[in-house]
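Let's start with one chain on its own, the form predicted on its own, as structure tokens.
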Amino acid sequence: MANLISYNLLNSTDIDFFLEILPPECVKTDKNSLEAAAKDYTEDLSFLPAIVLLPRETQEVAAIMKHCFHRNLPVTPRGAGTGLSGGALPVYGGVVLAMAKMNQVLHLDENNLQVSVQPGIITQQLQELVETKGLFYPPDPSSRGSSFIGGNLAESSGGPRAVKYGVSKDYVLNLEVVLPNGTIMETGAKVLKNATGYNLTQLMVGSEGTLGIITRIDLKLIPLPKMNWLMLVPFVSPEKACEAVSAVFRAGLCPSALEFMEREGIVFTLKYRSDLSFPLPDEAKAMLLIEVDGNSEEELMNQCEGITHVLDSFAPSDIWMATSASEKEALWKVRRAIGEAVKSHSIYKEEDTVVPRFQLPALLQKVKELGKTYGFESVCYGHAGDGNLHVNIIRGNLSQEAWENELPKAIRELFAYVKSLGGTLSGEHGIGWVQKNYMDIALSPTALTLMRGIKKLFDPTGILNPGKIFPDEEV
């Protein structure tokens, strides 16, 4: 079913008005920057926005969003464009509000263990600048050297850390939100306990810019660990590396980070890298990548003994330790890249399932035996101590028609799987665009209902990122 709301075309009298607004540089009509605007890092999908604006303070977005809301106006909402699921991608045209601007540190309060921040701060900056007051912002997605926080935030972003530290979603405690209709609000309060009526700060968290605009954000922060280590193990089986996972957790151990590599996304990433290097022996085909961290070398020892201990039974291959700076960034770097790595590869759908730990070698199995039934070749990797297996589904040889209609069939027996082992459609990548015609798998009916209800009842025309998380159907 096609969306039956029907919008109004941007024309001159909009542009005049954005003009009285902004300076004539943040409202931008060219083609450069509205192609720019009409993609992000899901597949290979465009849609031309009308116009791109980039508003510099909360006052801006309220009377964008008062325009548009009277003048039924399309608003998508953007931060980095990093994202893997559509959820920035303007797919009814109109206007995309572009948070590039919105990017200061507004405040960094070292007595309670707070910062407050514009959405448009870029995640390692932020880390960064905490970091030299002895501080710690842990989610850490691997786009962070170029995503938004508000970006982080409307996915409800995790990354590597989450599996010890949680995801963005867990060190916000108050947010300023724009409403379609102009309308400005705090949904919260700077304190670490709230039971103040209706948690509007995490419903607005992993909303995916379909409820209202962050325009600040006021996160807790924590001590930061004095050290952290590396270890990296290789399994000659991707199952049994999967299996040992879970074994570790059950164990008392909590690693800062679990990471799971199928061998084919580092020789991609080696490829797609001529500048990074890594220790790939010959009969690895899968690796962890597995942080500790603490306040003393004793405490990172006895963990790293207490892992070791528990992956014997496993059979990996040589564990290599990487305790100096350099070493472990290089590790870090083929991790983080593998993505991008393999999207470079070939045309590919990336698919961000989550399953209880202990169900990951049936997961990963199960991936292997789609690919075989249906012909499509796949690289996972992920945040295994989480559970969170993203699955690059690459096309390779597959005919356009088996790519278009036979795929999502496949998609459609993956996410039926993941759900009857307990887990859901996505950890951290959001359902956006491309996720939406699968939640009927994830959610029943009465709960999709509800959701609707909640987005009708702060947006009530619909203008706020149409088209994105509910199934075909009026937004």
Second form
2 protein chains.
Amino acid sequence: MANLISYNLLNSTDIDFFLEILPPECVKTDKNSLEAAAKDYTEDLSFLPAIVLLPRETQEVAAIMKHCFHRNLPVTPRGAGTGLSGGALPVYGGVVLAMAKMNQVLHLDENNLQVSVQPGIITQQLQELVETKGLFYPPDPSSRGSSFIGGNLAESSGGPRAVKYGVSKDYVLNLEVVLPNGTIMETGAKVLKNATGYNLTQLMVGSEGTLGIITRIDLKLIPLPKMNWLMLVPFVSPEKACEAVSAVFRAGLCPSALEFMEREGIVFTLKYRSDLSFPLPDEAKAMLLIEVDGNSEEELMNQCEGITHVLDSFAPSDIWMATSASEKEALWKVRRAIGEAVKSHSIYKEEDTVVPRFQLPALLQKVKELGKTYGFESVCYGHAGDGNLHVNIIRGNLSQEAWENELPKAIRELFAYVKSLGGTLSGEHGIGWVQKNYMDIALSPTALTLMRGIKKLFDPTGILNPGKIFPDEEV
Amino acid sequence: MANLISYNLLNSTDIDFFLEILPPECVKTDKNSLEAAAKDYTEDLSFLPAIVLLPRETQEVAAIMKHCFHRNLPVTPRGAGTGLSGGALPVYGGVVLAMAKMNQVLHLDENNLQVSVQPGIITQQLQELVETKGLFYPPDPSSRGSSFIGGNLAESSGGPRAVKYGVSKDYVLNLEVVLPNGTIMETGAKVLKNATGYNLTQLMVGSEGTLGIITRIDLKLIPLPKMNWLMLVPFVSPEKACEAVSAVFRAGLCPSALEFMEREGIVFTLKYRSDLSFPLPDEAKAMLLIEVDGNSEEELMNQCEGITHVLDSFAPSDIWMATSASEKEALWKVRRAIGEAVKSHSIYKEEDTVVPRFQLPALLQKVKELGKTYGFESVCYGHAGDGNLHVNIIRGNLSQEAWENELPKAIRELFAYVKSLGGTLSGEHGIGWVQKNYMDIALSPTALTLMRGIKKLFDPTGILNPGKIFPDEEV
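Could you switch over to the form predicted in complex with another copy of the chain, since the one displayed so far is the form predicted on its own?
Then the entire complex follows, led off by the chain already shown.
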């Protein structure tokens, strides 16, 4: 792996500078803090930084960046560290810029249905806050109980509700960002439509902290739907389940979530989470979890009837309906716990494949074929309504040699197939550190060259989140 | 005005080259063709190109661009020429690349609710085609009967339905573009979620033909709502009407269009369009046109009741309801004809101001104040639900001196006020030629420098749509 960039090492003068602009509790060099910032939720990867800084406001971020820019110190921004592609890993050491103390709601504008927040607020806290005013911030990554809104935007996160409401990028009106050289800039305006120059806002969203540090976010909100119901539908084959997904949309229905779980994923989860329970009939080889929302029981009933009618032709073995909060939560808990269960109990790699949704059955079949060829087990689940399938590849009995050298070949085959279906590498987890060497499959050399040019434009010396998104170059 | 770029002039060898790659009917140098390509719908501006080329497929576009790149000939892409900011004006002459012959639907994918089209298809034709399959492409600029989808994307067009369904940018999954040097590239993938590198798709959308030529568009479609109703609501003051707009959304309602027209706009339109009629009570100083859509009469009734309940507290003088196709069309015709009526019967300037929607009354008041100070009449209307107000400034009796030298000061004052309200210069018309020298009001020097850097990255020699978006630089 080539490292073409070289950085300075942190010295005591740097630490003195940081202690001048930040109080001691915001400048961390102790072992525990460094070790905590060395990892995110990605596989078992770990890279120790030299220091962790916790700015409290934009001006502090600007001062830190200005210093690091002049000193040529690598800076890795960090939200809650729940990322699944290694975006927050400080792979070149240096400074971790942790946004945990920038967690304020700056302005909840009920007149305009907007909210301005700092990046370090936990997504679910933000959601609960606006819900008290009858407002709704729909994007709901599984990590929303701990992930930060800033990290959600950096990775262009989605979640189950994306199928009806769009992903986090669709709610951003404007960003305040600090550029690598310390300049503070706004990308847009607090408006619902904007045709004023290039879309810097959407360029920043999903850039995985490689172009600038997000320090304020102006979000659009929508009215909160009054109620939702959840249907759980078992299928005799994963393929039938995936086909049904496409048919639901084709029939003009628009559920607020449409999640796919293969049997193995549920079994795996129940094995390691004895506190959870889930109805899993013997014949069920896959399950769909289908949520509908709206403002009246009538509306929900109409949608459920429409969906049931479509599903009937795919012979589900049964359809359960959850309408109480506790019943719904019990089902969602299992869905959300799958990734965690896999993570807790095996070394694994997660692929965030996304294809046009009608191609899901083909994608799933390919995953299983590759598993047979390369000898790996996989647990597949995800946002079927969006064509977004999370493929968890379990290390199991694979030799170190196979895991390190053979498996990447299988992943390349998988991504090449995804690409041939019209899909791409990541739907909502980003490229980060672990997928970057597959980027040549998804993007042409021209597109990659333009992206590198954009990176260079924003970050000429490459100090910001180095080692991410772009494939290693040959030396 | 500084022209820092110099280009070569078209010569007979260039024409010979174009005649080698295109049939004679696609290479136009006759006076009528050049004059037709010299204008769009922006004010009374006109710039004669040297040649108009009409490619039929991507490879032809690539060959043309490659030639122009090597010859340093300016190229201005052109859709249907309905733009309102001068984006299609060939201000440096040279080549107009007219997309009118690239008007094919390439693939209507009913399984995935997607459609791939060439850029030259008329937006309304595309909409009508997908509607025959029960599908919906919502964005509906007033020009949709003649504008091309490619131009809609280049300018990030909206339309009345944006308030519920978003603007054209929200439906683009992937683009094929030809870069200024002739390279063909795709920006994304045919997927609903994409976290794979920087968002080149959204960078291209709204870039007004300055970064690349869009040659194929992969659009997302949604199920077509079964029905809609239209309400027409007169108010005793424009301010009351604007306040009502904000209250409707605050109450959790989501109309599929929410249009504002001040009385003068309607009077002006009816004066010049004797074929149109419109109920206009004496006390009505402003009107709201409110559309609701859905899949059952019950659903529509619920929404209309909710809206009526909110409006009651703003004392509308009456509420008309249009449910038949002909009644609805009669009302929409007047709304859509306002811009055209202004254009046909006076020299005018149109500002596409956009603010957070609750600020609309303040914006409207400012327009009228400025009119008094600078002596101009104005006709205001637009997409109030989005906070997007089209301000038509009528030349009327203003002297040439006042029109040329004083009015820009009024516009600067207006935009500065818009900015102070959290708004920006353009919601859906783009910056193009006529708004570029106001860009310093909306964007910081840093943001503008980054945008110029992006332009340089995609178009190093500046041959593509030169003279647009960026303010003239001091020499």
